[in-house]
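As structure tokens, one chain now follows by itself in the form predicted on its own.
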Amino acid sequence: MLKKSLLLLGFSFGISYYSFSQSLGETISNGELHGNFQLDAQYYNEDSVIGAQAVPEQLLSNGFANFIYTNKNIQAGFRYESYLNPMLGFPTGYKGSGIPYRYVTFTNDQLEVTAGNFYDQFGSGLIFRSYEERGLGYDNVMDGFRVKYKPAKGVYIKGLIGRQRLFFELGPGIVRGLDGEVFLNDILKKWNEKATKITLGASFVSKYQPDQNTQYILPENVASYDLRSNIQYKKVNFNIEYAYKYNDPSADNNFIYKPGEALLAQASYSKKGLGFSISGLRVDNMSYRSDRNQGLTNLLINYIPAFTRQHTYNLLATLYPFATQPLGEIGGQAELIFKIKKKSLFGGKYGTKILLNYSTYYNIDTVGLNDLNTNRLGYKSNYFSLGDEKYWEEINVEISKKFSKKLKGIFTYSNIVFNQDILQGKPGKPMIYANIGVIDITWKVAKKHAVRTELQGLFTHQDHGSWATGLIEYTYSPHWFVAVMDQYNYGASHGEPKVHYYYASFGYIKNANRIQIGYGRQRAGIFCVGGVCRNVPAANGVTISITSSF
């Protein structure tokens, strides 16, 4: 009897498994699978002239592949990553391989639920932003649950709970958050057709980490909130946001108990041929991590936006870029873009586009408190007063001009004031005053042939002195390109060598596939994206990059 029962159970299980497998197969076949792949590798040579060291492995590589499956209201995916070993300049914690990102998302008309990993942001990110910047080796993806709900038209709510990625592990802290937005023009009938559009938002985030400190009594739960509004009237837009973080002693602020605050305001106006924007930001003690003992960019819960011009040219982007200061900064930027009409005196046949940008940042005005043995608030600050130390200033002018159907150019000038002590962590180093000019010319030689040249110059008496960069790039559309670049610090002084940082590359593109191979030198310095930075060491060798998507 027992044998018959087992046989029947086995037979039933087999039938069920076959039916499930057949159903799963039909489900997969009816869905859609897509993804992308990237592999970057470098073979390293020793180069005593620039201080580049050989590595024991000789070859280092960073790679990843994303796979995303969608079927009606279900989406699932994962990312495999491999660092064997991490390329120089990337955090060594990424050493190894694994699947640090995997998720399943279910969606219907009003509800969306994600289990596993996810990226998200509340408002401008002042109290929460989970994102990745692969070029910096930055990834603080959440691992847990997220729920989005739309209870009514114009009302959006989302909540989340999870832990943050720390290389191939998770940080010890738990992050909880709730965010809501209301679009008043949707929920108030009499506002449906009004020219003024108003959106209100609010967020709440808290982190939990056990107190294991033997010196201080630390709060295990640290809360923060954010209030914001966006008002748009025809061509004018205004946005304001305020964030508050309760006492959060950490290694960043020397374990003081002072609360943190941030205030952000933006206004803009745009119409055809004209655009203007102005942004202001004040930040005070807003470093917010899910592990109070971490440093660098590890386990940051929030994000401080950088209101400066984001550059792409070599000398502008890599020598003296701005880095945000979460412990305290006040500043902002103003930008004007306008186009001189065609067939006018300065517009010429095709018109001329001009961009003017100004940005500056200072420390906040503070008064120290002698209370490190009592309340440990550390200092107090005057809210709208500038401090006496300038961190950054830039005046930037960019002119884009098309001269003919085959010839166009971009001409850029920047005047930069850069505080090495604060922005690069070099105590005692003098303030840098630099003038930078860029000439970027593209010549369409024939239907599929184009040549682009860049001439860049950075002029300063501080740091490593003046630099020059020259680049020439030839493109044979749509598949081939080749480029040669040389960066030369001809103004080096104090006994430093005057070095050529040469680099040559070529590549092939077909459909979604791209392969690039290069050889040359890489200057040691700082690489930044959106105010978040990492140190890049000097290197010499062959690089290869392969990307593809499907």
Second form
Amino acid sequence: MLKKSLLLLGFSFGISYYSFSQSLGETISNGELHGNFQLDAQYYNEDSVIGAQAVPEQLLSNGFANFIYTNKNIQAGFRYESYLNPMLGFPTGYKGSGIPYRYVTFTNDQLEVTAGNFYDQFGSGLIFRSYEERGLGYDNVMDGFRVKYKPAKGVYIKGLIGRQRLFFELGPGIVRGLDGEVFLNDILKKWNEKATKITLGASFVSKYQPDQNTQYILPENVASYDLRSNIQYKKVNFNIEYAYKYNDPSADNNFIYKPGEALLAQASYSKKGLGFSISGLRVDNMSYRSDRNQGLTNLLINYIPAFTRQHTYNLLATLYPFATQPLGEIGGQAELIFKIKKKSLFGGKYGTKILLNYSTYYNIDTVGLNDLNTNRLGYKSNYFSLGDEKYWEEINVEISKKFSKKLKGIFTYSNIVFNQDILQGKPGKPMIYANIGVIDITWKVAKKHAVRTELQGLFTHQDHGSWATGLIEYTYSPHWFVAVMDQYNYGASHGEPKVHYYYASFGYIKNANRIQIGYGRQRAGIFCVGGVCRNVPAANGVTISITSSF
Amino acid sequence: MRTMKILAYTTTALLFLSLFTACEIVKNPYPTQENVITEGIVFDTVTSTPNTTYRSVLIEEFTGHKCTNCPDGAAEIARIDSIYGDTVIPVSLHAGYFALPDPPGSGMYEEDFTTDLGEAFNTQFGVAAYPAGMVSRIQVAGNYVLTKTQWEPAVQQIKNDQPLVAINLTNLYNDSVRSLKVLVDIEWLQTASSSYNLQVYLIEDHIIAWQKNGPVDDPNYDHRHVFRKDLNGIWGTSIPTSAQGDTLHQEFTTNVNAEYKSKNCMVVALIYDVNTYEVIQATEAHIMH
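Let's compare: the form predicted on its own is above, so bring in the form predicted in complex with its partner chain.
Okay, now the whole complex, with that chain kicking things off.
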């Protein structure tokens, strides 16, 4: 009898296990898997003319592969990264391989929960932004939990806790944050139809790191808050944000106990054929990291936006780009875009697009308190006055014009004032005054065949002197492209050689796959994305880049 | 109804916020300095045994007066101490739940042997069970905190290592004003490449007080090597990394609490690698003859 019961039990268990595994299998196969892959590698030659080094490994590479699985209300994914060894100019801490990013997210009605790694941002990021910028070797992804709740239409509350990525490890500090936003027109009935749209937001972030310092009594919990609002009236948009950070002595600010502050305001107007925007920012002692002893771009909790034009032409983008100064800066930009109508005097047959951009940054106006042996507040700052040191200025004009069905051009002029001492950390170096011109012409030779040329000139008496760049790129759509470029430092003086930085590349694209191979010299420079920068050393060699997605 | 809902959400949000009120505002960044009389008094001078030829092993034991098994740990330390003599330097850190004192007037377990350093170490090294100990803070199978049977093998593992550095202690103490001046002389015996901190402890031996010993509440238990205070911060102070033959002299002063028995007090000085916490050398000396 007993034997029979056991048999029956075993049999029924077998069935239920079978049906469970079958249904699990079915459930899993109902989902979708997507991913992408990127591999960059470079073979390095020594080149004493430009100061490029060879590396003992001869070849260095950075590789990434993302896998994301989605099934109804569940999403899970991971990223495998491999730096064997990190390419020159990237932080050497990345050496090695691993899975620094993995997560599961599920959504249940109004609630979304993420366990594992996540990226997020509160407002403009003044007190919290976790993001990845591969080109910079920047990744401060959080590892912990995030909960997002939408209790009603137009309202959300988000809470998160975790530690930040530091290469293949986690930083020592714990970051906790809360963020909420309310769209007033949704929650207030009588506002539903109003032309004025208002969004209010607030966030709070606190970091914890034990105090192991014997010299100072350090705050182990450092909090910050951020208040923001966005007002839109028809074609006008206005947005203001204020952030405050409590005492946060760190290696960045020489362990002073002064609170940090940031104020940001942006206004814009746009209609067909015309757009205008103006933005300003004041930042005072706002470097915020989950490890007070870190430097460079490691373990930053917040992000200070850069209000300057983002350039892509190489002399403009990588010789003297603006870098944000979280310890103190005041600046902003104004931009006007308009289109001159077709068939007018300046518009021609196809119309002309004109962009004018002006941006400038100064230090903040401070008075030292001479209290480094007592309260260590460091300095006092005058809120609305500029300091006496200019960090940056740019006047930029860009004209885009189509001449005929086959010929179009973009003409750019820029005048840049660049404070090398501050923005590049080169004390004692003179201010750089540069004029830059770019002529970019695309000629559609025939169906599928196009030739694009760039002629760039940077004229300055400071630093390495003037430069010229020429580029020719030929595209055979949709698969092939080939390009040759030479950057010539013809204005080098003081015994520096006048170097040609030649570079040739070709590539093949098919569907979601892309391969590019290049050879030549790369100039030492600074690579910035959104005011966050990395120094790029000079290099000589073969580069290969492969990307693919599925 | 809608207003109620919004009110409820706001309240919830505020409740959440209260969880995050974690923020400390420091008005005075510098730790308060003790006022120690060192001028115009006569000192009793005690020096430590030179350790230029061997590596001393520091045993930091985590214990508590209400921990029933801790006397077994203390007995194991006494046994190891009797075998290895001067090579072994024991320190008892009273920390964690079992070390909490009972309120005054309880009649038992009123003494508070806990210290900020003990609690910080208890947290940092993740002590989960007592008695437990660290042997020169080396890791055995990935753990700093070792059970009592692991202590002696760990001592044997490192006691014959060539020392990287020698520490010489000179304690100058005046018992009537109870001021203590500690002179630490460091000599690098090999060139060292990591970063190092120096820590200076004041410990007290033979404190007679309550201790749970198995089922028994013993009012006359002999507490050995009790950590009392640090002289230079919980994690010590950094010392410059040096080449073989380099020397360094540092001085620390403190007042010795009137309740401590001066004759039983000792200074322990140690140097550890800040990257691994490993104690590379330690020494001890009484504060008076």
